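Only one chain is included here, represented as structure tokens and corresponding to the form predicted alone.
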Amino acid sequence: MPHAHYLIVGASHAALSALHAIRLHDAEGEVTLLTRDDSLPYSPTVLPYVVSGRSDPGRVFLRDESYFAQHKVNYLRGAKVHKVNAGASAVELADGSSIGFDKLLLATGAAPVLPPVPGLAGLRFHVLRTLADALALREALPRVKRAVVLGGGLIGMHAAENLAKGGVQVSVVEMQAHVLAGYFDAQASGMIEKVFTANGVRLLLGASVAGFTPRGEGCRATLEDGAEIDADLLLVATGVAPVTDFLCGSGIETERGVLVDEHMRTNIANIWAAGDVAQARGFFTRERVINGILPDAVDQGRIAGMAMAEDPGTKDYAGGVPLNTYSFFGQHAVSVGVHESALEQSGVEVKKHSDEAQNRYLKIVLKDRRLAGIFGVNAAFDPGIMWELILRAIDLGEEKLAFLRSPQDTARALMSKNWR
């Protein structure tokens, strides 16, 4: 049975960040990296641009073969893990082979969740989570005149925009009262919705599908209110969940995801988890949460890699802070941190600015003079700096009023003062 000192399952941001951290401290320890994909590593964030044609699918890879050769990494494609035997420190692959390990990182990410809508299982439909998904959707577009997108989150709205730009009549069906409900409040979402409507996208909000029936090569969606929508293409974008099915019987503790401590270690001493599959402590609460964003995947992967390599510089994970940037029809929206409803209300302050004519919106949430959340539509601020302000729990002190008036300039000044 092949054996690796470091075995990494997954090949996106968390896995690559861990690999980099390992190699900074241990240049020779044997590393094997497994991916269920048949390609080089890529970021799920690029997939909508592959669909639209803005990104060449042959040029989206995060690393190439020479990188793995240079860093002495055994990179195995098409290697899907079927089972983890923690007691024997080995993983079993779908093809029946096994690989042993001294230390294991689970960075398997997340997979689409399909809603239990009658008739869905018997249809041809698309999801968008892998490069293969993006290529299949792109190949289908030239034959599509009408599309239904089920779900008004980031994936669904990205897809709806690209379909509309391709001349497709698009209907988005979203159960929530407004789109992107996980990131923006109703006022900010309303500004985003206005842009989509102006570009011909039909938004059916507070609506749900009662059932699907096949119709030629496409389908008919029947809504709960009895309305019917015919489509040549159906995209299901109703959310994702951590990939943990292969852990059944492993002894690794899971809830929504794999439970980890402040160094991303599971309850098994030589097994770690990072990225979309990991359930780690939140920044604003001691409860462990899933925080499926790219910066957090990189941070968690780095911490896990350092801990696996026994790097003495390893620091505790500060906690998950949401961060999402979203571009649509030449405009942009940013969500960093949490809304006021997620906080204990003592010491909470909320400041809003909006300009409907310019489709501009800014909301700042403070907690005890510290930034807890900032949300904007066509508002000028650096999300990375705001993310660091929250993570470092910087007390705005006498700069609070200046920050509320001009968050970008004040944040930059605070950065130069505190982060040397």
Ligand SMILES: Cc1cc2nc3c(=O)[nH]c(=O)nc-3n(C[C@H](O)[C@H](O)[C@H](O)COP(=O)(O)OP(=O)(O)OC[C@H]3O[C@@H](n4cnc5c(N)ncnc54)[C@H](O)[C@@H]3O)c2cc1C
Given for the second form:
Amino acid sequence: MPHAHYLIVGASHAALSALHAIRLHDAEGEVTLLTRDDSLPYSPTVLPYVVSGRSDPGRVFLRDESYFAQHKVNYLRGAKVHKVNAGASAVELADGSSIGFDKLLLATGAAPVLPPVPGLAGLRFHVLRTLADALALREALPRVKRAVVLGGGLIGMHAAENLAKGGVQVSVVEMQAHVLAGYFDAQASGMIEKVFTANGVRLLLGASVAGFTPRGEGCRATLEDGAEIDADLLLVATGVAPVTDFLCGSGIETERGVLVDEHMRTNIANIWAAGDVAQARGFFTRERVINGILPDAVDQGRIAGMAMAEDPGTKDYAGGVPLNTYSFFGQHAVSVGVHESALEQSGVEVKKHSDEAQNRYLKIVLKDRRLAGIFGVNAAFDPGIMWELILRAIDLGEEKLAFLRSPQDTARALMSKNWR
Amino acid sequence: MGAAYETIHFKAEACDGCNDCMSACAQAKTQTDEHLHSRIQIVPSGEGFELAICRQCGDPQCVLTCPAAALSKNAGSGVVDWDRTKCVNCLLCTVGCAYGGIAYDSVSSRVIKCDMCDGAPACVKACTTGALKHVTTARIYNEAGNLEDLFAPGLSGCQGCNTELIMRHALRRIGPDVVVATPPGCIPGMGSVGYNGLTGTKVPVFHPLLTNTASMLAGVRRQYKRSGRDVLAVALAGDGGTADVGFQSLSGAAERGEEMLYICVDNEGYMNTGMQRSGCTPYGAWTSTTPVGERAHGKTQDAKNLPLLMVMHNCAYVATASTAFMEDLYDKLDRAIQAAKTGFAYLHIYSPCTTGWRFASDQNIEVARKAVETNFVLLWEFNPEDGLQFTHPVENARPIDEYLEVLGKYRHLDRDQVAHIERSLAHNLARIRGFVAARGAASAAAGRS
Ligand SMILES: Cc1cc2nc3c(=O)[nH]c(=O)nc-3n(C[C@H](O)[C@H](O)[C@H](O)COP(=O)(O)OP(=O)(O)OC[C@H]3O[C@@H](n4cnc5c(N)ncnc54)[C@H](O)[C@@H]3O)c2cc1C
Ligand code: SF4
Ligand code: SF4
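Please move on to the form predicted in complex with the ligand, as the form predicted alone is already shown.
Below is the whole assembly, all chains and molecules, this chain first.
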């Protein structure tokens, strides 16, 4: 049975960040990186642009062969893990072969969750998580005039925009009253919605599908209120969740995801998990959460890699902060941290500024003079600096008013003082 | 050996917030004056200013957070390159970067970051206060780092002394075809001549008397030349052996134009033997022979200007240098090596002495820098054709107190003594400026004829 000192399952952001951290500390230790995909590593985040044609699918790879050769990494494609045997320190692949390990990292990400809508199971529909999904969607596009996107979260909205840009008439069906509800409040989401509507995307908010019926190549969606929408293409983007069934019986503790500690270690001493698959402490909550975003996958991957390589510089994971950047139709929205509703109310201050004419919006949430959240539509600030201000829990002190007045410049000055 | 890269350095104290750098960047990148487009951002901070710019990180987080492989660290230039054809505008890099180094530009609707202008940053050229500097010292590490170190490991200099740095860098640059003379002083004292029949160098080295370094070396060089071998003759000497007891033979060799490179490592005294004064010890300084007590207050005479004396010998090349300005030092080393092949080259390198000057051992380069920034030490070079010129003129010199107060050997100074030092420095500066001006006049005259 082949054996690796470090075995990494997954080849996306969390995995590559862990690999990078391992190699910074241990240039020689044997590393094997596995992916079920048949390609070089790529990011799910780039896929909407592959669908729209903006990104050439041959140029989206995050690493090339020479990187793996140079860093002495055994990169295995088309290798799907279907069982982990923690006791024997080995994984079993779909083809029946096994690989042993001294240390294992699970960086297998998440997969689309399908809603229990009657009729969905019998339909031809699309999801968007893998390069194969994206290529299938792209291939279908020329024949599509009308599309329904189920779900108005980030993935649904990205896909809707790119479909619309490809000349498709798109309807987004979202159960909540607003799109991107996880990241923006009603007002900010409203501004984003306006832009979509102006660009011809039909948004059906607070709506849910009662059932689907097949219709030729496509389908007909019947909403709870009785309205009917016909489409040549259905994209289901109602959310993602870690895939943990292949860990059943392995002894690795899971809840919604793989439970990990502050070094991304699971309950098994030589097994770690990072990225979308991991359920780790939140920054603002006591409980362990699934943050499910790219920057956090990078962060967690680095910590896991350092811990696996026993790098003495390993720091505790500070906790997941919800954040996202979102650009749409030439405009942009950024969300870092939490809204006031998620905080205990004492010591909370909120400053909001909006300018409907410019479609500009900015909201700052402070808790005990420390930044808790900052949200903008077409507003200028550096999300990376804001994230760091939150993680370091920096007391704005004297700078508080200046920060509320001009967050970008003040935060840059604070950065220079605190972590230049 | 890993590569070193060029960087843009920001000295916050010197920035007056004029924002000329932002205009220059906006012009260079977008042909507008709109500061929003500038990749370099000056921000007010309290009374002063701070900077947000891409640091071209060694371990860039932006690269790891980019889903489109649009960002990459260029192993050649060190710049974190942005490929606009791959970028999908997701803005995740602006989350990954904790420095505001890559930001969204609302006009182009794209991210923008500093690309170092292909090695000639427009912002630095526009900065008139000296707050921005394009540090290209990396060249030295990339080039010299691969040259063989010709000293043995484990020389036993005092902690924090820069003499070892001077010796090792100089010999690396000079290369193995060399014979080295190290008269008594710190340099042989720390082991360069060796012990028990073994040398501390990987090249021939000898230990002349304090008095005859230049004459012995002249003879050795002549003998090599006669036997048809092109071997560079190099002296690594202290200021005592050079300026005082060794001066007669030095002056003779310089006057005769003997072919050699004479490097004087000036630590302003006979430090190796117990910190006695030399002709190069400055006015007011404590040494063991210019003590401080009830009546004595350190040295009562000014230092002699040894490099200027060498100029008066019309040597093929004379220069002063400081280890706080390594690029300048390297340029001079290169020119001195060249000149020493056909004439007498003299290099005077200032060497703050942690033990004898009494300062913390981690401050050597800072002390050397302050000496230059207060005009206590002037950096210039001379050759007979071009005359004397400053290589690092300091227009707005910092107050001399900033230099004196960090050194234990000046701790006792009273107001009059400080005033004396200020006068001496002013005279010295005026004198050197006179030489620089004379050079201008001479070339103008040459131009007329
Ligand atoms: C369309 C879309 C848009 C997105 N947009 C954003 C955005 O704007 N901002 C943001 O922060 N995040 C976004 N995300 C989420 C982001 O892509 C993820 O958070 C991130 O990719 C997580 O990285 P990961 O390494 O944990 O997992 P993944 O990227 O999911 O990678 C998992 C890896 O594991 C491999 N794998 C899985 N199971 C197995 C197995 N059994 N055996 C072997 N290999 C396996 C996969 O092949 C893959 O290589 C988006 C996601 C999608 C799908
Ligand atoms: S953009 Fe930021 S993270 Fe990237 S190299 Fe520049 S400073 Fe570093
Ligand atoms: S905005 Fe462009 S460069 Fe930045 S992370 Fe996204 S794709 Fe990469």
